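What follows is a single chain, given as structure tokens, in the form predicted alone.
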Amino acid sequence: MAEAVDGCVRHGLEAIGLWRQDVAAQGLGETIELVRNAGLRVSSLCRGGFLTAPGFEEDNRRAIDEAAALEAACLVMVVGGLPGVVPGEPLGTISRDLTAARNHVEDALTLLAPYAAERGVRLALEPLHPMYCADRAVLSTLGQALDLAAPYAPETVGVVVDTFHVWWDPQVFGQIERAGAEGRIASYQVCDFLSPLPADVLLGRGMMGDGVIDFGKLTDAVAAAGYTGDIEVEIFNADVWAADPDEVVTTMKARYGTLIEGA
């Protein structure tokens, strides 16, 4: 955590997206002190969710409390896959009822949204690419996420527009416009979709410009929808993780300037 915060400061970044396991490893109080002393915003805390798993409510209440303490702009919610399906593990006893799983997510929000509202935390529903539907997110489109958010105030439940997850959707531009009209865009995340994907598709994200996504059109749509918050670069990639951090950030800034900021 200390290295990440220091790297942001040295490279002139103004905000940092935090992951709960890293916050826990550093300690919540120490993380708050590091971030505030560095003058950084917390663009998001990732993640809450997995609402289809047993015991979801207790863990998500903790996540909401952490987001409030960090003054995070939102708590990203990866809602979970089919009950019993665990990422990376062989199938055991599972439910194949996708409709029931989505209904369970809807019901879970009725418990968590009021708690988040009381603490001034915005839940950000993140639709994931359909290849993650079984194990990580039964929300696959921005339209589904917006429908789920609709009963709640936009400042309590919003959505994440992540280029990796939505670029393929033929309805994405209309749904981005809808999200803007409803004031629902809580976060815009960018990275590229590699082809071919690696064996572990979770690590199939690339540096912007290394894959197939047209960032100009998506970024223009998000801007036209009125989003003015932080834009996060979120890359899960073994080669990127193994590279020198300063080189990674330098490359990221150059690609961002050309493909995102210059859109």
The other form holds:
2 protein chains.
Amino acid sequence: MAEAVDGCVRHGLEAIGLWRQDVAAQGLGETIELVRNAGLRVSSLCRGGFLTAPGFEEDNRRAIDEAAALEAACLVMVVGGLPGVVPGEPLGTISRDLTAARNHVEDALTLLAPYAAERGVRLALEPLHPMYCADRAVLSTLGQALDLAAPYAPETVGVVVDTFHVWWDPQVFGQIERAGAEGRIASYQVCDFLSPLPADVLLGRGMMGDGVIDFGKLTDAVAAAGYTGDIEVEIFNADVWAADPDEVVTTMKARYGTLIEGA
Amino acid sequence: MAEAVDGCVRHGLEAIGLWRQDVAAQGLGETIELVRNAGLRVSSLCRGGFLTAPGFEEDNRRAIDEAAALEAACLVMVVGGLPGVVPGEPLGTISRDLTAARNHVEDALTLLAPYAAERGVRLALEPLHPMYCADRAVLSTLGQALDLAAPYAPETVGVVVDTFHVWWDPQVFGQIERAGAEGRIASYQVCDFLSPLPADVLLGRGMMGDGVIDFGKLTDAVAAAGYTGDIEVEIFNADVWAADPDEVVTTMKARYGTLIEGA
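Starting from the form predicted alone shown above, please give the structure in the form predicted together with another copy of the chain.
Every component of the complex follows; first up is the chain already shown.
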């Protein structure tokens, strides 16, 4: 955590997206101190969710409390897959009732949204690429996320627009416009979609420019929809993780300048 | 080809879906003779498409001619990915303009549909799972396929409903109903979606029951939509391909009986 915060400061980044396990490893209090002393905004806390797993309620209340303490702009919600499906594990006893799983997510939000609202935390529903529907998120499109958010105030339940997850969607531009009109874009996340995908599809993300995504059109659409918050670069990629952090940030800033800011 | 046809006959299957490269290897005339003598229907010829590649028009006219000669119920169209993206190959010079690629597919159909109509061939637009959007098909949802088919007569341009490709879609049941109402279901294909996916996602298909799909609901929806044609089992899976063909068909028939017919 200290290294990441220091890297942001040295490279002139103004905000950081935090992951709960890293916050826990550092300690919540120390993390708050680190980011405050560095003058960083917390663009998001990742992640609440997995609402289709047993015990989801207690864990998500803790995540909401942490997001409140960190003054994170939002708590990213990865809602979970089919009940019983464990990412990366062979299938055991599972439920194949996708409609029921989606209804369960809807019900779970009725429990969590009021708790988040009381603490001033914004839940950010993240539709994941359909290839993760079984094991990580039964929420697969931006339109579906907006339908799910509809009963709540936009400052309590928003959505994440992540280029990796939504670039393929024939309805994406209309739904980005809708998300803006409804005031629900809680985070804009960018990374590229690699082709071919690597053996572990979770790590199929690349530095902007290394894959197939047209960042100009999506970034223009998000800007036209009125989003003025932080743009988060989120890359799950074994090579990026293994590389020198300063080189990664240097490349990231260069690509960001060309492909996102220059869009 | 002879082995496949013989296997169908011995196991009491009444129809076979053919692939163009196998037809070419056997010879078109001999293939026609084999399937006619066996009394098999040709449920589909796979595949035309790759409309975003150079030279698509000539190749697709040939595919239409072959489908006509085989009296195939339809010619499955896998429309192709982003221009320049080659499945399985590192990215070279590509176009990232997905909207343009989709518009190009729409334009290509205006060339091919009249040719197909003259020969009595039904083009069957197949939406592919969004994880193949870059390299195999910019057609990603059933709704998008129906929009693309809309200008043409249903007997000239239909759609494929393939469980593997559409199971995750929040709009799938509405779009299956629409496809039925518009008379456009040209083929219903079944296979399972494996979790976790194998290293090569193209081969992420499994025997029905080995993955995460609820076949009952989808099969009921397709039946309720009025589809009475052949149901095709199409499994790209290295283990299935390596197994004894008679065992594969025996397992397939058992699973089909339980999960599809028994739905």
